[in-house]
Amino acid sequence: MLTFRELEFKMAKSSTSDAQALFRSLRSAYAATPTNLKIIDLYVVYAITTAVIQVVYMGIVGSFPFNSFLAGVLSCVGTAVLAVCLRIQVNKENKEFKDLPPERAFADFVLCNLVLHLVVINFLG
């Protein structure tokens, strides 16, 4: 019979390696990811870590002009959302998008950030 250590030593090896196995799948599947699609998620991190940096930063100094502080985690998680679109309507996979053109999805990112902007502006008061 196992005692309560080999068992959890079993498990805790065996979930390692569960994970380091999905960890590499996930990384050869994302090696086949065409490069446009690769910048459109940088760019989606790049937003979203700047959101988190300015919710670590209104929670370390505070946040006096509330609004301002709203207006600017608004804009990255709103940016990173279209970007997440984007990328939809991109991918060739998708088979939804598959007569939209590459251009006209992007066109229309462009508009809605302009839009998303507008909106932010106008939140800043």
The other form holds:
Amino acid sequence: MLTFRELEFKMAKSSTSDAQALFRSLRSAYAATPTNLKIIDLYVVYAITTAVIQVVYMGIVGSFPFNSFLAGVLSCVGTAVLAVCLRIQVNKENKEFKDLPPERAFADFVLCNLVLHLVVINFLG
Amino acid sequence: MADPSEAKGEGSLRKAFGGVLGVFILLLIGTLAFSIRLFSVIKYESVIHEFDPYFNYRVTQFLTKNGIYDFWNWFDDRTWYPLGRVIGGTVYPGLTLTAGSIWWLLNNLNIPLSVETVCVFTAPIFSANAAWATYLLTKEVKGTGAGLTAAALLAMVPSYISRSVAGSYDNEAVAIFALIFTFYLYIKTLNTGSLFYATLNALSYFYMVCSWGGYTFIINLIPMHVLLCIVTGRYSSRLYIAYAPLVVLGTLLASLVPVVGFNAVMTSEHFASFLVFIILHVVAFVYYIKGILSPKMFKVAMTLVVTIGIAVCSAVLAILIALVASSPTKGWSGRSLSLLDPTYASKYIPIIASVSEHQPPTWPSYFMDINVLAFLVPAGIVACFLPLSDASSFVILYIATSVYFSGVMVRLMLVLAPAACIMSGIALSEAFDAFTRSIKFQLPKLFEASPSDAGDTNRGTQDEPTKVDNNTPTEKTEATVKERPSEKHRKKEKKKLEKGKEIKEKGKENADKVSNKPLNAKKLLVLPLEASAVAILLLIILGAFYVVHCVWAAAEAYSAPSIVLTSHSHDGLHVFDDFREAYAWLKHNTDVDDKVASWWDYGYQTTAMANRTVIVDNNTWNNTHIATVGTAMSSPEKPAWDIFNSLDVKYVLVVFGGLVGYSSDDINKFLWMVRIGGGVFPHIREPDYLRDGQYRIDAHATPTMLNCLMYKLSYYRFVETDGKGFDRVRGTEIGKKHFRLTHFEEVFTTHHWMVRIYKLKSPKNRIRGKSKKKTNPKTTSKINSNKNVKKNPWQ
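What does the same protein look like in the form predicted in complex with its partner chain, given that the last one was the form predicted on its own?
Let us now look at the entire complex, which starts with that chain.
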């Protein structure tokens, strides 16, 4: 029968093949989402990347003035969160929001972003 | 044909009438909330009460006189001399900004109310608002009936009245309204999933942060609720919309308030919200992946993620714990720690432990403060479980946590009051629903039973099933009949089955007939008619007891302004206005720059009414400064004079109640002065002032006690009042009756000897006798002749 080493090799191969199958199914499932949702997802990724860049920059140069750092990071995180909320409300597969017109969802998104950025500008210093 | 449209017209008319009636009831509730708090204005006068409101009043005066930019940058040099206090950065501005804007608005409309009037009446106005907010919140949880009941209960609950009477111009007056309104907007967002309400929720949270330090309750309760929803499997996208924007926007807005500043991201009180924020995102991501993958693939993904995730999470957690554990208090502030560990304050921070509002409440105070609601709350909790929704689970969590916190500190009974009112409103409303439903559906039965049966109830029960046979066909033809009445008949028949044997067959027959109908409706409980009627009557009587108690509590217990005292004696009403007399004397007979030293209780009143600089006040932010004043009060005359002279003090103020029996005077607070002073200056030891562990001021008191400054300043010339020096508060004659003051001179004593003001004597020009040799400090004070005594740092 199989030696221990062959067993290990077989298990590793099966787990990597499992991971590959997983990634393939993820990619195919994601390709099926409509374009407007993909745009929102891109926006979220962009916002999070900006936040990460700011944190790295803070790690390099130090955290003074702290209120500016906080305002910058929280504005990125905030707008990402609001975009996720918009995506939830606009997604046609979401049964809870099927009678919410997407224009209303977008208007709420804009209003919330306005308030967020007003506060950010005030706090930026 | 005309029936359905008529029925619909009738239904909408009923709805319209119900709506108008609801608005009218809300108006009445608002008026009730406002007017029940006016007892102190009627019995005494429109004056600001207690101690803390005087500080808020002074700040509001400054704001209205100098504008908002000067207010933000105000550095107050008339308090905590010589340290001063940054008002802009250490005060919660919500209350003063609210009252200031009301005053500004009214003055611009040419209604010239004074600042004092606006300050006095801010609290009743906002309590009416709080009652309306309670209506909105309970309506979201259970419905309009429960909402109206809860609002009516909150308008009158004594615990809330005690902190919001007309004249009690303190943070809680607006903070409780902000609390309830924030909770309402959170529940509304949770129920509707609308981002608009989430924005409003964040703004309302901002108003709460501006108003009160108790905002940490909100920012810990809401994450707890989110966690509860996730753990019980009630995660939905509405939960994400309700919570995630609140955390980000709320943290930013909280950092805007100068008093909170960076504490919003750095103290442990806020970490719960960030932790739950991360957990929520993880859960949301898991649900999303679950939605787009097949189950087999999802299992593979889970195993992969779990192995990586656990490694990463444990690393992050270890770093976080190391960071937090390295600070001595684990990142919590003293007040929050004393909430979590009730014994913390008494061990480490005597100042927090000494405030009477921070003591645990006694059992009678629960019945005094929330009265009837105390035993309606459990019924409300049960009613919230049938059925359990997101909103009702939130209210259950709210009442559970607020009951715990109210058990730690009497002051937090105030946070319990809205929760108790909501629960009791739900309980009362459900009870009324059940009883009136029973009566409503049994009343036609009673009338349809023929007049011959009117007097004979026994025969009536026997004949009822036969009558039902005739009635069910007629009921079926009615246009408005739904499933519910027939279900009720079926249930009622089942109940009657237990009563009589001879009607058993007939009842079964009826049940079989009706069981053909589809069972859409819920099984609703129907109780016997007489029991329901009696129960409704008893509930109304219960409500009457509650109202009577609340009005009594508002009129007698909580309306005292505590700056004016009254007492009833055989020859009428005595008014003791000594405090204002003393402050007015100070204002008119001293220089503007003179410094007044007193115990910290009277600091705010002295700066507000007498307009003089004080050494310590109610803010109690600097323990060492307070300990210095405490040491001075506990030392003999010469060391006390030295301490006060080093602080540029000119006048010393003590409160003494021995002549009239006022028990909150400085002699009763003296042991706290000793403890706080001894905490910083070890040469003051509490056992020196106690004889056999007992605190006394009579002939058996210790020499240290009889020679300390507080004793001398309180009892100077007291023996001249009645010849024996009988102290009515302590109930004994004083120990040392005839003595002179060497370093202080008495300048003013009020009418009832309640406030006594002394002036520091200036040092002599030359020392007679011993020329040019400094007197040995150890010989002047013969009290501490013990060799082990620690050296007094002031000599």
